[in-house]
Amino acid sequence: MSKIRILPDHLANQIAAGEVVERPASVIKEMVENSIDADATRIEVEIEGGGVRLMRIIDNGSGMDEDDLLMSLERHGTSKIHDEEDLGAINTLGFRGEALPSIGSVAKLTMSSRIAGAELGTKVVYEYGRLLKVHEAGCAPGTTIEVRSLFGRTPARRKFLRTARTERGHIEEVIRNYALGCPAIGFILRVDGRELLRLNEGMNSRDRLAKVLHYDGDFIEVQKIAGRGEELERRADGWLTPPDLNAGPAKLRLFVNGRAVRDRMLIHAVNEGLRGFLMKGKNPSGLVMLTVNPSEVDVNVHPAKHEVRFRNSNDVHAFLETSVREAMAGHQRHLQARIFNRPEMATPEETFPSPQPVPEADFTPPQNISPPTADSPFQQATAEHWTEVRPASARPTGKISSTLEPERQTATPPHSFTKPVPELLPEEPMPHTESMEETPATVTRPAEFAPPGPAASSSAHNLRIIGVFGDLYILCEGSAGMVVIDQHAAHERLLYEKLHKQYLGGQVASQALLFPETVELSLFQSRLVEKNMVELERMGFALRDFGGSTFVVSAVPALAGNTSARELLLDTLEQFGSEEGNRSAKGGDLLDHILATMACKAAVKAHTALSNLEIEGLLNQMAAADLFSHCPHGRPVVHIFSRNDMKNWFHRT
């Protein structure tokens, strides 16, 4: 006799159900996705204890008549898909005909539909497997589907189940997935006879976005076409919340051709996408509809649909990168036209995404400063007139006034103070010469920031200085209202544009030092130095062997001169040492990191006092720079409170 049978019928459906059906927001999305198939414009959703004890879906759609409802309850019935072409080029978000079967096999199924234009429609009642009612009935145009009872014979299916309020919330997800993909349909919740989400159809996915994530702030705008002649290839459109806010959970929703997917690829892009601007830790929020030929996606890889292949992923990918990057810099512009009034200029496509020079703003100081010394980390170009640059290894070392000479102290002026700051070097080194001071200049700054010079309005920006919040947040008012800057955030920002730059360009500037510095390596370290001796010359390094494992630094680069050159070679090799360790690491990462590290350490320290000479430079190369709104660690560079949000916290009318 024979091992092998065929399994009957309500068995295989109870199987296909398992991987079907998962819990209630399973029967949810099916069902939904037949409704949006059947050209709905209404859906509404009514659930009872966490969809466990009823889920029910009614929507206006084409509806169904006696046979095709039977035909339904069959497995693998389906009006979606007719021949091994279709199954090519799927177009619609059900398609396998499992569903139905699938659900009425583990659950007591009722369903009720009526085509426009029918006196009387049909409703079946199907209960775990079992066909027990088929008669007229009378009912609206379109369907209503009734799940009762799921999991009601097979406990051992049940008891994995969450809570009431956590399954109620994967359902939520569902509806609102949908719901901003698909901006046409109005969607209605209800839970347990309570009202909980009504959007209109007819609102814009944005609008729809927001109320979804209770933000009525500004969004980061996706939009992207890419295609020969008249025929689409590829199409990003969506919504980002800002990096640095947080607009309710931070989710990001994914559609591909109108149907809700997890792909780790896809995120990975919009990652990828925002690098720079997003925080360790932290995740994009927002909503990313891509739109493909649907020949070159194939969404059959599951029962479940969540995941999809694509044909050419790397393909894929790189234009979902793209797209959230261009998406980045507009943002930038809108940016630096909101704070310093700045109008907005589309950036050239083929200079993207190749960070651009920042350029050198010009500007007069005010009368009553005097001209800033070497150490001015926002150099200018009037500066060339005034300073010269002296070798890092003769640079002051940044301390602040308090730990000069009590003479040279009291010599100082009341409310005035002398520091000098790390500087901002020219991308060329300088030219040792023997006239150059080894002892730092003094700058003697005004306790009050004083109001702009005469030349002053040829600054790039329009904000009015207004003071500065702990030695490091810089307070403007402008139209958009008061603008919070974090000085060492922003300068790091410039420095690592202008590093990345010069890194592209071939090499990044180096500055040779008055005394080079003998450093001693581990064995593990001298063999990082010989193995990466050409990146380290690209970085401005300038290296050589002195013996065993002692190396000589001689030059570093110029833009991270004011740290210590031991300081400096040390951490860059302990970031291509962690690379040794992490095979899956990607160059780009590494470098980025690691002149992320560089500008960071170069950058203007917190509780380093600015005058207002190196304020408005720092706010001439912001207004006038591609990216400046984020750190290369992500952290914000700037803040903005309007004036409505100085009435509302005040009370004010």
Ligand code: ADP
The other form holds:
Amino acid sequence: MSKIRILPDHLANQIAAGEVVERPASVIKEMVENSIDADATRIEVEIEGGGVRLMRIIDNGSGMDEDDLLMSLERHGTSKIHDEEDLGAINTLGFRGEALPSIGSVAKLTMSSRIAGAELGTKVVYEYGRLLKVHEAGCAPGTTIEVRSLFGRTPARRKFLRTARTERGHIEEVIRNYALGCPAIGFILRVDGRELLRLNEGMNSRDRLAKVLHYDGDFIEVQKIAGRGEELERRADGWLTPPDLNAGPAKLRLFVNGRAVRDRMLIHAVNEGLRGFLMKGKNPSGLVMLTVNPSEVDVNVHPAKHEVRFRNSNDVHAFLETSVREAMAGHQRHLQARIFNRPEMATPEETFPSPQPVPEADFTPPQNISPPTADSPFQQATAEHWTEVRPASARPTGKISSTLEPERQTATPPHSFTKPVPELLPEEPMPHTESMEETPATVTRPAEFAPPGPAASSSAHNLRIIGVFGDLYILCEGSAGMVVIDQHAAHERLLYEKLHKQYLGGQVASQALLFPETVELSLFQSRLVEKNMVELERMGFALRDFGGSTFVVSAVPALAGNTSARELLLDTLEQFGSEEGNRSAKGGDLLDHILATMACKAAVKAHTALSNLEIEGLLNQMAAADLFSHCPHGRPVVHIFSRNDMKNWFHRT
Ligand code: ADP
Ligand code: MG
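Okay, that is the form predicted on its own; can I get the form predicted together with the named molecule now?
Then the entire complex follows, led off by the chain already shown.
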């Protein structure tokens, strides 16, 4: 006689329940998905005792008649797929036909349902795998499901449940997820008789998200559609919170074809899209909804359907990453409009009239320097100051010409540089004129910020500079409110973008040193030089082997300003070296790191007092830059304190 027997249904269902029903929140998830699949426009959820005592889900969806109610309790009873072909392209949330029989096998289940147009509905009572009652019942169109005493007869399972509070938290999370995934559906959540959440029908995703996250500020809006021919192929819609706002445990909610999923590949794609805007250890937060052709995704990976598998996951990754990157670029335009556009310039009476150059003090009295006039004391002061720094017509010179110009150097501008001082840096490598050794300690001027003269001082940034706080934070007034800018971070991003562009263009502009510097390297370092010579040259270095492990640096990246050639080289080698140990670091990552380190080294530091003209130049560049809002390490460059923020601080109404 055969040892093998087929398990009775109730046992098979309990086993299935082990996979599908992990905790009360899984029941809520399955039931809410059923309501959504039934085209409900309103879903009410009530729970008691963390869901263990009671879960009630009321919807106004299509409902079921008596036959379907009974069929729904049969294992694999489903109305959503019929054959193999359907399984290949699922466009409903459910399809396994397992949820109701599974839940019914481990709890007391009551279902009341009425289809639209029917006079009466049907009520079914089912307990721990046994059908107890079926009868006609008066009920509203739609379906009401009650689940009581979850795991009442499986104490082993019940032991794994956490406190009512924790279980409730999981349930709230499920509701929030589906409320975000289906913004048009109204949701109500009641916990122990108290209404915890009420979201109206017919909302759009943006408003829903603001309501669910309790955040109504700026979002980074993702919207990208990639269609092949007529057929919609992929679509990404999303609202990400600005990276520096993500306080607390930031959470990214992902949906694929309306289904809330956990997917590391998608999270990674969003992270990559935000690269250079997220600080290390910070996570993106917000909502991303991906829509793909149902045949492109396999949802039948896990009984709880949390996971999906893409047929072509590389393409999906690339698509989402690009969508997010483009969204961030768009967000920069939005921020620029907000920060740098002042529709109505303040009238002279509104601005502070005391024109003074930025003093060394921590805080500077407000000054009106925008737009400076030739006869204003400030303008004279800065003009004189500037003349002393460099003649207006001189192009930045020497190694440090690119960013940090020595004041005395410009006394004798080389003849080769006759163009006006460029706002933007030269793209082509520049001949050397100056050596680092001659660079005096006072060199701290980012020449590129400096406008060529009074004519260029008409500002594109539309901000009024109030002063500099702590030798680091530039305080400005603009239409958005008080704008505070970290001068170092701001400059770092601008430099990084230039370096990056030059690099992608084939070659970072390099600056020859008048007196090449000899650098003694370790064996490991000299091996790194040999191995990465091509890359180093592309990054703007010129190196010559001088025998042994001695190298002569005869040129460095021009944008690196007056950073020591030696330091620059050693830092870069360190990055190459750390990549050797870390095989996972990809080429792009490494490049970003190296260029970001260069930019950081070269950018104006804190405690470097910039002249007002230099600040003007910096702001103008920010206003015109493609990307400006964060330094390449993800630290914010700018913070806005709106007028309302101010009013609130001072309890003004
Ligand atoms: P699945 O959702 O995978 O089909 P379920 O066990 O969750 O399996 O549900 C079984 C069937 O019961 C569904 O296919 C659907 O036809 C019906 N059903 C379940 N819940 C509802 C509901 N709230 N409204 C209408 N029909 C429902
Ligand atoms: Mg279902």
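Keep in mind that what you see is a predicted model, and the values were worked out from it rather than measured. In this text, the rigid core denotes the largest set of C-alpha atoms whose superposition between the two forms falls within 1.5 Å. Residue numbers count along the first chain shown, from 1.
In the core-superposed comparison between these two forms, Glu195 has its Cα shifted by less than 2 Å. Pro516 is among the residues whose C-alpha shifts by 2 Å or more between these two forms once the rigid core is aligned.
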